[in-house]
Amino acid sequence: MTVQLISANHAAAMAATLAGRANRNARGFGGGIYPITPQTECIELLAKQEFEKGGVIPVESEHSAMAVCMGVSLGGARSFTASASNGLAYMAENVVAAGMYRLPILMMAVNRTLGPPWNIWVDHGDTLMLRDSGWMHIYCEDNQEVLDSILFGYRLAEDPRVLLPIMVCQDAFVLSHTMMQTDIPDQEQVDRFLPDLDLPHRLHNDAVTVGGLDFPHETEVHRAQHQEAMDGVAEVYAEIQDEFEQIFGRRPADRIVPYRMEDAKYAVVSMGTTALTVRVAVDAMREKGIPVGAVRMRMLRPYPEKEMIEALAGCEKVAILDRDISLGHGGVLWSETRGTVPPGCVVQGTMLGLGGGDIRPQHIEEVIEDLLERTEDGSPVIKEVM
């Protein structure tokens, strides 16, 4: 294991390379790649890597990139791609298809604002529009977590009890282009952690078609199977945490990450790099004697409802922060989390940092101060940050 000063884009490429080489004794590695700011550095580095079996293929669009990933995965190989923003929107048809085919593809998504007007900075709306596509979603808060989550994600996605694709998401520029010291594992360690992929429903020489017509009852059965796999993720996730820690010496975060919640009457829920800033603000408010804590959403799909209910059980008031907006409704995280608070708890949704605005500790402190004054739920608000 070595420590290198790298960006999260390069951390993702290195993790994908290690995972791809780990499958060299099986059916190899591949995927379609197409550049879009701010993930381009990832696929540029990945395209330079050599693999004993397979490799990535530059294509003409994001739609084709996911199509190549599906072909690679249907052939039984380990598959990877990366995208962002309007690139995700363009590949959406094939994102849904990959989910419904139950293909354990891993996509590194750099969260970027959807346009027009064009904006290259962070907003979670691009991956959140795909939250119902049958993929698992992990949101990272630093470069090390990006690298670890890609290795972890392959092990989770390829588990025979799961067999679902997964997005590992990181914030544009806040992580993608920011250099941090990151532990890079040895190939031998990754080989021990990632067994050869043996996809049970891969194509064989006698296969003639994929994706035939389903009648209504067949679709019901397939959706029930898909939901059953999602329901089983939490147990498999915990098992893989133990194995990851044994091999690499550090433990991946739980699906939600509480902070100073043991005696908290008030809580702030967030995800991505916003959670780092929230913890700074929580410490500042604690110094003022305010019993506030924080909960970071690491895995949004499948939604960790049981864990969130337990984390918020003692709270009187909860602020939910979104770096996205579901137009005509409010923030997605607010929408999905407000039902997990205890009876009588005041819940306030706040959308901030939309389009990449710089979220600072004082902005979070202002949200907490506003929450303390509230006696009942309010409509979600957009907080401007400068």
Given for the second form:
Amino acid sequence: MTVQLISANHAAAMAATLAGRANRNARGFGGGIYPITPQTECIELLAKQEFEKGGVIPVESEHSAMAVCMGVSLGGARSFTASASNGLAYMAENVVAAGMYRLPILMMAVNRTLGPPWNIWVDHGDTLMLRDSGWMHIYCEDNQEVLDSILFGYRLAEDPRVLLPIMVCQDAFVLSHTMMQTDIPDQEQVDRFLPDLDLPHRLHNDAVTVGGLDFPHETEVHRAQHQEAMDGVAEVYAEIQDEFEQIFGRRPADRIVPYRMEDAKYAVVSMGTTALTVRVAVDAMREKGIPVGAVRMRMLRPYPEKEMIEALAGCEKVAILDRDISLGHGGVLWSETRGTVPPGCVVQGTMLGLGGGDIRPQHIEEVIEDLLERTEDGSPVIKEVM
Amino acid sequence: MQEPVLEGCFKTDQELTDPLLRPGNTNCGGCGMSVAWNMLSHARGKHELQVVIPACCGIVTAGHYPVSSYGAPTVASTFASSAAVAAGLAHVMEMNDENKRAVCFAGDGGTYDIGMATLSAAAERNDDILYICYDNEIYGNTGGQRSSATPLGATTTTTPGGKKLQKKDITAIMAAHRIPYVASVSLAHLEDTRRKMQYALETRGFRFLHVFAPCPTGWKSEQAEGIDLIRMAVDSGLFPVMEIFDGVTTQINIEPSMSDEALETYFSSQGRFKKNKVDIATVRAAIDANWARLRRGVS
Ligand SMILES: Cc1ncc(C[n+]2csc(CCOP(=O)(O)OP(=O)(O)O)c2C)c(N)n1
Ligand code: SF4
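And the form predicted together with its partner chain, for comparison with the form predicted alone?
Time for the whole complex; same chain goes first.
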């Protein structure tokens, strides 16, 4: 293990490299890569890496980047790509295909505003657009979590009980281009943590067609099996947390991360780096004697409903923060989470930091003060942070 | 007396026991794509294939899990992506020292239209892929819309007044990538077809076969006449049968008689040209110009 000062883009590339090399005694590693701000440094670093078996292929589009990943994965090798924003939108068709084929591909996504008008700063709307594509989603709050979640993500995705692709998401610039002290594990540790990939539905010599056609009743069965795999994730996740901790000496966070929630009457739910700022605001409000806590959503899919219900069980009022907007409705986290609060609990959705606006503790304190005054649910609001 | 084609042997033992296109598939009668598969089956020999088929008639052919109409492991890819999925498969074969062949089998829509960027990129990278385009000059799967392979004058559901534009020259486009092998394939000339398929299977790097595939359903033609139509297209000079090595060396494989009679019969036998009569003199002039250009490039 060495500690280096690196960006989350480089942390992701190093994690992918370690994971790719760990499959050298099996069918190797590959993936298609294509640049887009703010993910580019990740794929550039990856393109420079040496692999005993495999390597990445620079392609002509994100659509093909994911198609190459599917081919690599169907060939039985470990597969990685990275994208952001309009790249994810362009890739969408093949993201869905990889999901439906249940290929354990890992994609690092840097959350960036969808354009035009062009905006390169953070917004979660891009990966949330792909929320229903059959992938697992993890949202990170620092560089170490990005690196760890990629190693963790491969282990989870490739578990025979899971076999689902996974997106590891991080906030544009706030993480992607920010240098942080990051523990980089040794190859030997990663080798112990990640077993050789043995994908049961890779192409062998049998003359089967992967894909082909489905009648409605076959689709029903496929969706039910996919959902069952999603339902089984929580248990496998917990096992892998233990193993990760044993090998690397750090415990990956739970699927949701409560903060000062033990006696909280009020809670702020958020995702990504917003949660860091929320914790600062919570501490400040606690100083003033207000019993407020916070919950960070780390794994949005499969949705940790049971955990969320438990975390919010004692709450009278809950503020849900979104750095995204489902236009015509409200924030995605709000719409998904408001059903998990206890009966009678007031819920207010606030969208802030849209398009990368700089969310500061003062903004969160304003949200909490506003929540305290509310006696009933309100329509979601956009809060400008400039 | 004429020599029997393929030494009189239409089906080898391997084709009988282990065909690439299995009996009982749902293709229309007289489908040229079926013939292309059978010829690939004939040419395959000991090569192990991994096939990628994008959205097109050819993936409907595969049928429903757990059955498959194909006698090789096959992936159904998204419409635009067959070449990129095959690139991934070929990459893994190479890193594992597996001597198999990644084969794309795509319609003209997946090749000339939506898959063009992906195809071009795989060709530029010279990925180790045999890409076979069966060109029926129409979107068959979706019920007969135009593609950029649809010829001038043809009526389709989206060119009700007959197509006003020419077909793209796919062999020229692919040859411009300077890939090891580009060939046009006439299913009316089976020895030439077999030789090209065998050569394309042996060669490494990106290989492109353009198979002119009759589609009685889309062409509104007789099911039994498809191969005759291809022969007329070749004889009249409409469909040049040739191969291009490394984008530079061009070889004409079948010298057309430039028959106007074949050209007229070709058009008059197909319902798709009935509504909007094609001016044969205009077509003849275009064919002659094309051949003049081709001859200049012939080594
Ligand atoms: C992205 C996308 N757009 C549209 C379609 C619908 N679609 C399926 S097959 C097809 C046409 C295929 O035409 P071609 O490639 O010529 O093959 P053919 O059906 O003639 O065999 C279309 C438009 C699709 N499957 N995917
Ligand atoms: S529509 Fe044409 S290409 Fe498609 S199966 Fe029928 S004959 Fe073959």
